[in-house]
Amino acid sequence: MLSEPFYDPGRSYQDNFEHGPFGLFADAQRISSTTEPKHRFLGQPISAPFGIPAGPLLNGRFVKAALDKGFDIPVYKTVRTRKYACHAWPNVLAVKVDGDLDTGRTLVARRDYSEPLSITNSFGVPSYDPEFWQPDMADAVQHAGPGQVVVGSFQGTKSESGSVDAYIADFVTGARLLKQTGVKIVEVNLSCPNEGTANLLCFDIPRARTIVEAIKAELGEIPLVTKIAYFGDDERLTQFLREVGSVVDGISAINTVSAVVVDEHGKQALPGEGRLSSGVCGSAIQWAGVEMVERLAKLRESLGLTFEIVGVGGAGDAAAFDRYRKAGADVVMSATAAMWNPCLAQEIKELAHEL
């Protein structure tokens, strides 16, 4: 049975930035770990090796809330270096989906939110202005326990004159943003659509790398995690761990798989220019998220590389935390799931045998 969403799809997302979480998250009651962290996560000890990734935790309160529900490893909601606005209501809609859900295909739009559960979201990625996110990530980053860290994620974002130098320049700046927080570990979003093409920035190689290096070298000591699509071709794939892989700390595999939504009348269901097609996440995508870990593992031991992989991707109990653990996931996290369900960090560490 679901619980009441932290994020309610009912209300829009100022409404859900400005008086969210709802449900179980909205209480004050921290529970506590009772053991000593046993695990690590690019040097930092974790209690348990399981989180929320960048999407549903818009700010500090969220953020806040999963640490206090035992969620040991947040993602701050992505931000950017100016003000971003978000799409038109609705963001979120349940979709039916049988069975797994591969790319191009065409899904029924819903409203009821029901076991297996997998949703479309279409945000955009909207930010607020740095003035507020950086002292409120800052807060959110104090109010770790032992065991936990908070991770901070950024995309950058295109000028107006369309300058690729410039669009680079955007991210540096995102990450000297970042670094100021405090926060421990930072991660880039490369799952976006690449300022200037029609493609998702990870799938722009040479960009990608260039990125990434210069990220890194505005970072320095502080891990740096990249955030990717599904690639369904192995050779890219590799192409993409010997350019990339090198030079990031971890790389967190999937964020949605891309499907175009329809309401029960056929017609576009998100309202918009360029929202006929938007991401699903939930148990749909399961399959997407333990392949890609497992080929990334594979890839990184016979490349000789040594980043961390996060899976994410349907990931809705202890059985499917397992199945990322043997696919190679050092560290697994749970998004659509966890929105439903606030006790189920709790439920893993009871339940998962890869603790």
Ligand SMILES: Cc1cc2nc3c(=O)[nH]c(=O)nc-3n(C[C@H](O)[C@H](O)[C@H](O)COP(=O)(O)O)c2cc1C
Contents of the next structure:
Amino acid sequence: MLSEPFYDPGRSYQDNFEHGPFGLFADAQRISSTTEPKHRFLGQPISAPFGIPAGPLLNGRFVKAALDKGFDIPVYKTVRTRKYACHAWPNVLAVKVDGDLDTGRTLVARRDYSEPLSITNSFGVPSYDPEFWQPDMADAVQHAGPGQVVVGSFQGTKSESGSVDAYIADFVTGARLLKQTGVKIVEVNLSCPNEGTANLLCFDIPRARTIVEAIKAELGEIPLVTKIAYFGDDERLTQFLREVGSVVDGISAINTVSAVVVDEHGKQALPGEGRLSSGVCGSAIQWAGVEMVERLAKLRESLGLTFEIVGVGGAGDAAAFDRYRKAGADVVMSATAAMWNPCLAQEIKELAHEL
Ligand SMILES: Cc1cc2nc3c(=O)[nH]c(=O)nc-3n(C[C@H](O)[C@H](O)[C@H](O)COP(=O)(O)O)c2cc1C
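What I would like now is the form predicted in complex with the named molecule, since the data block earlier showed the form predicted alone; can you produce it?
All chains and molecules follow, beginning with the one already shown.
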């Protein structure tokens, strides 16, 4: 049974930002943690290695609510070095997927959210100015109790001139702004468009390496996680790990899987240019997240690397959590399922075997 979501797809992003979170996340009740922090994530003691990845926790109020409900590793949504507009509403629609989602599929969007739950989301990674998010993130970081840690996520923004150097410099500025908030773990989203190309940044391995090296130099001792997309090609993943996996401290996989999304009349479901395809997440991509975690764990060993693995994608119940942990995930996170189930962290703490 789905609960009232803490992010309401029927409202605009702005409305959610100003008035959310909703449902149980709005009740400001703190669930006391009964588990001693016997896990560690990137040097931080953690009660349960479970959290919410970058995206649905729009601001400090959402992050604090997630901490209060026992999500011990919430990620403050991906921010930028300057204000950036959100795509037009709607930004979230349910999609009907038969079985596992592979790439190149066309899906029909729906307004009824039911299990097994998969959605498409399309926001364009909006951001407020650092003048807003820096103090807001700093406050959320302080709200973490024993056995909890807040992660701050960011990405670079292309410059008006289209200069690659300016694009890379923007990542470094972003890292500095995050560091100033006192956040203990930073995540950089490399599953975002790459300046000057049609591909995702994580698939441009030399540039990804340049960027993570520059960010690491700025962050110093603060651990850096990189968020990546599903890699279909094992050779490319191996190369990515040789170049990038040897620099970062953690890898979070996966982001959404792209699909064409239409309405019941076969027309583009999300309004506006460039939105015929959008990212799909939830139960239909669990297979892809688990498979990536398995491959990351194997390659980590064979390449003698030490990065920690964050398993993301359709981790909607204790069985999925167990599946991810068995596959080699050091920690597991859920976006879609957590949005509709504010008690998911508690359920996992009670039911999971792999804790
Ligand atoms: C509402 C929403 C917003 C998201 N925004 C971001 C984002 O800003 N940055 C990012 O790296 N991933 C973003 N994601 C992707 C999630 O972090 C995650 O990788 C993906 O949803 C798969 O997990 P799930 O199947 O548990 O939803 C977003 C996901 C959702 C549902």
